[in-house]
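In the block that follows, a single chain appears as C-alpha cells, in the form predicted on its own.
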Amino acid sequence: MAGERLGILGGTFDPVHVGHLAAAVNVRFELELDRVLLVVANQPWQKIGTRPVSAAADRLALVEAAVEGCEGLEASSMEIDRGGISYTADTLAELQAADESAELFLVIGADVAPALSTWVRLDEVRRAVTLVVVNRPGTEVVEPSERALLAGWRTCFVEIPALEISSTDLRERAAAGRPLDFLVPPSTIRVIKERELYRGAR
C-alpha cells in the first residue's frame, strides 16, 4: 500500500504570506500530495546572529491562522517542540520514524539552491527527499552554473504565480504601520494586530 505523499515547506515565517502559501498549494495541486506542511523553525540556524526573530509561539500562530480553512495545508510545530537549533535534517528524520512509508517532498525556492551545500548533513536530506524547486514564470528555474548543485537529487520542479513579496518588508511595513491587505492572509494580519508583533521592526 502506498505511503502518504507529504510536502513539506519549512521557514521561519516571520511572518508567513501569500507568497508561502502560493508556494504550498500549488506544488500540493501540481504533484498530487496528501498534504503540506508548513513547517515553523524554533531557531532558525541560517538567522541565528543576523537579527532577532521574533518567538517561536506567535510565528506559529501566524501560520496557523494563515493556513485554517486551506484544505491540504497544515501548520506543524514539530521543529518547536523539539527544541534547540532546527536542522531539516532532524524534521525529515522525524518524519520517517512516525511514517516510514511516506514519500517525503522538500519544498525550496529557486533561489535557496546555491546554498544547499551549507546545509547540515546534507546526505541525509538528499536521501530523504525529493526536492522540489519552485519558481516563478518566465525565470530560469536553477542558473545554469548551477545545475551542477543538484546533481544527485531527485527533483521536480514547480512554477508558482510572480509574487515578489518578503518578510523583511512585511516586517518593516507593519513597524510603519503601512497597511498588510492583500500581502498576508487577514487572519493573519489579525495575529499580528492582537499580539503587537513587529512594532519598532526594521
Given for the second form:
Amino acid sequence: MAGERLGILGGTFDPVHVGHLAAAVNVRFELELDRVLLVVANQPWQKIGTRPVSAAADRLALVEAAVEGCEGLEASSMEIDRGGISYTADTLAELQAADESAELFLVIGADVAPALSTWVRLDEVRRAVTLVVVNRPGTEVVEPSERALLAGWRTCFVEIPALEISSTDLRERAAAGRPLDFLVPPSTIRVIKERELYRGAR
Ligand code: ATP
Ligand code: MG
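Can I have the other form now, the form predicted together with adenosine-5'-triphosphate, not the form predicted on its own?
Then the entire complex follows, led off by the chain already shown.
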C-alpha cells in the first residue's frame, strides 16, 4: 500500500489567517494529499530578536480553532512538544520516524523560498521532502524549477487564490481595534478575544 501523502505547512501563526488556510486546502486538493499539518513553531529561529512572539500555547489554540471541522487540515503541536528552537529538519525527521512510508510535502509561501539557503541542515530537508511553493502577493513568483538555489530539489508550484494578508498586518489591525473578520476564521477570533491577544501589540 502506498504511504500517506502528508503536507506540512510550518509557521509562527501569530495569528493564523485565511491566507494560511487557503494555501493548505488548495495544496491538499491539487496534490491529492491525505492531510496537511499546520505545524506551529515553538521558537521560530528566524524571528528571535526581531519582535516578541505570542506564547506558543496561544498560537496553537488559534490554529486548533481555525482548522476545526476542516477536513484534512490538522494543527500540530510537535514543535511545541519538542521545545526549544524549532528547526524544520527536526520536524521532518520526527515525521519520518513516525511513519517511514509517508511521502512528505513541505509547503512554503513564495516569500520564504529566497531565504531557504539559510535554513539549518538544508541537505536533510532536501532529501526528506517535495518542496511546494505557493504564490504570495508582494513576492514575485519564480517557478521553483528555475531557481538555481533549488537545483537537486523535488519541487512543485501550486497556484492559490492571492490573498494579501499577513499576521504582521493582523497584529497591527487588532492593536488598533480594527476588525479581523473575514481575514481570520470566526472561531479563531473568539479565541483571540477570550485570551485577550494582540491588544496594544505592534
Ligand atoms: P508574519 O507577518 O508574522 O511573518 P505571516 O503572515 O507571514 O506572518 P507565517 O506564520 O510567517 O505568517 O507564515 C507561515 C507560512 O505561510 C509561510 O510559508 C508563508 O509564506 C505562508 N503564508 C503566510 N501568509 C500567506 C498568504 N497570504 N499567501 C500564501 N502563503 C502565505
Ligand atoms: Mg511570515
